[in-house]
Amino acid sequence: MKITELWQSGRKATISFELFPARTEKAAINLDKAIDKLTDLEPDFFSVTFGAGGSTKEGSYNLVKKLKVGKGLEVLPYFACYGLGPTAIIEVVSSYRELGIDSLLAVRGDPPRDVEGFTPHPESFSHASDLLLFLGSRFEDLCLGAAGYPEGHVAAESRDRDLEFLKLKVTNGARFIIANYSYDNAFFFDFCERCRQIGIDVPIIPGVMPIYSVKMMETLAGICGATITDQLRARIATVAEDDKAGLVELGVELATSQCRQLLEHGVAGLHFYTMDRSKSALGIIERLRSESLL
């Protein structure tokens, strides 16, 4: 099933969970437990990330296969083209198609941070828009999506320029957009309005990132350019530094409030960045469903 069909049915907003391949045996055990608990929530689909430069190519494939073939779940694989040549790109996407994958999120990806001596293929694509055009000409029945950045990509020269690139992604074949998370919905609402003003009319699904720890929040926000507002910092300051459970609970409370507002504004779905964990997502979804919002 093409992912876009979910947003054409007129049903309530979809829920989806992002996972990434485990890199250690312990992480794999914890991931399997998280998958079981998240599956009990009956999400509309899972997404699976793809490491920069193909660094998790095997792990990503195996996780997609486990979810799609082993568990019969709907899966949206990410594919990051940075550093990979045309032949490698075709091989990876073809392997996903053989698993029954009908939709793919096409992103450029960033240079590998932990692969020593990595050399990009000379024919590697510089932009996701190039990847979309390439894939669309070779996999005509594949439903392609793109990543969007409500606060602008960290490497963009301006938010307006970033939006121009997003429109090019849509022109080149993106049929939906999964947005990076923001801690303040005002960024997302403004982003959607600006998208519509320049003719981007595909579904835009907001990303949601609960707070798991202060260190993780700071690190990820720095990497992806999400603003940690003064209001958010003030709320975090009300929790004792050593109260890890209290911080996670605050994260659930804040994310639930954020999701509630997003749903009241009629978003087509909610995409949760789980960090391969389940507790926060369980708490958020259960609260939203108890209010008949999902």
Ligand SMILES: Cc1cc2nc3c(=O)[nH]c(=O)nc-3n(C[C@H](O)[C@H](O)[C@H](O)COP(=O)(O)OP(=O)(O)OC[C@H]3O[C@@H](n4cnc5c(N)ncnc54)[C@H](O)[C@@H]3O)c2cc1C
Second form
Amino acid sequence: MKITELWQSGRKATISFELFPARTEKAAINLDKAIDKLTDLEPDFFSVTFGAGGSTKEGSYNLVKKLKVGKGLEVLPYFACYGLGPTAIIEVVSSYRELGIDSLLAVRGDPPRDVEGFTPHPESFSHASDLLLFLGSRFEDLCLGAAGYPEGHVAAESRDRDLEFLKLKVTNGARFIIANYSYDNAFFFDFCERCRQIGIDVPIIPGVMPIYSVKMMETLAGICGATITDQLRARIATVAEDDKAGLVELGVELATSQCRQLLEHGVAGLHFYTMDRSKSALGIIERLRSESLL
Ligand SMILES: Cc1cc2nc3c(=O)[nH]c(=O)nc-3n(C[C@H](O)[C@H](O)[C@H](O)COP(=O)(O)OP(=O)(O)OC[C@H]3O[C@@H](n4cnc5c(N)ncnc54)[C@H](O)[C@@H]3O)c2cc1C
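Can I get the form predicted together with the named molecule as well, since the one above is the form predicted alone?
And the full complex, kicking off with our chain again.
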């Protein structure tokens, strides 16, 4: 099924969970447990990240296969082209197609942080818009999506310029957008409004990132440019530094109220950045379902 069919009118908002391939045996065991618990929530789809430069090529493929073929679940693989040439790109995407994948989120990716002296492939694409054109021409029936940044991409010249490039991604074949997370919905609402104003009319699904730990929150927000508001810092300061469970519970409470507001706004879906964990997503979704919001 093409993922965009999920967002055609007349149904409640979709639920989806982002996963990444495990890097260690222990992480793989935890990931399996998380998948089982998240599957019990009957999400509309799972997404699977792809390490730019091909670092998780095998791991991403295996995870997509496990979910799609092994468990019969709906899967949206991401594909990051950074550092890969056309031949490798075709190889990876063809291997997904052979698993029955018919939707894919195409991103550019970034230079891998853990590979010293990395040099991009000379024929690699500089931007996701070029990758979308390429994939559209090679994989006719593949439903393609793109990444969007409510607060602007970290390297963007300006938010308006970033939005123009997002529009180019849609012109070049993106039929849906999954947004990076923000801790303040005002960014997402403003982003959607600006998208509609310049004629971006595809579904835009907000990303939701519950707080798992302060360190993780700071690190990831630093990488992707999500603002940690003073209000959020003040709430975090009410939890003792060593109270890990208390912080996760606060994260669930905050993300639940964010989701409530997003749903009241009529979003087409909620996309959870799970970090391969299930507890927070479970807590949030159970609360939203108990209020009949989902
Ligand atoms: C939902 C989601 C999923 C993601 N999944 C992954 C993943 O699986 N693996 C991974 O490695 N990374 C992933 N990322 C991160 C992403 O790869 C990085 O944010 C990357 O820096 C940008 O990717 P992009 O596709 O948005 O790039 P682009 O759209 O190419 O944008 C990158 C920058 O270039 C500018 N730009 C865009 N087009 C042009 C153009 N034609 N000319 C000049 N400038 C331009 C933009 O304003 C932006 O600043 C994901 C991000 C999101 C939001």
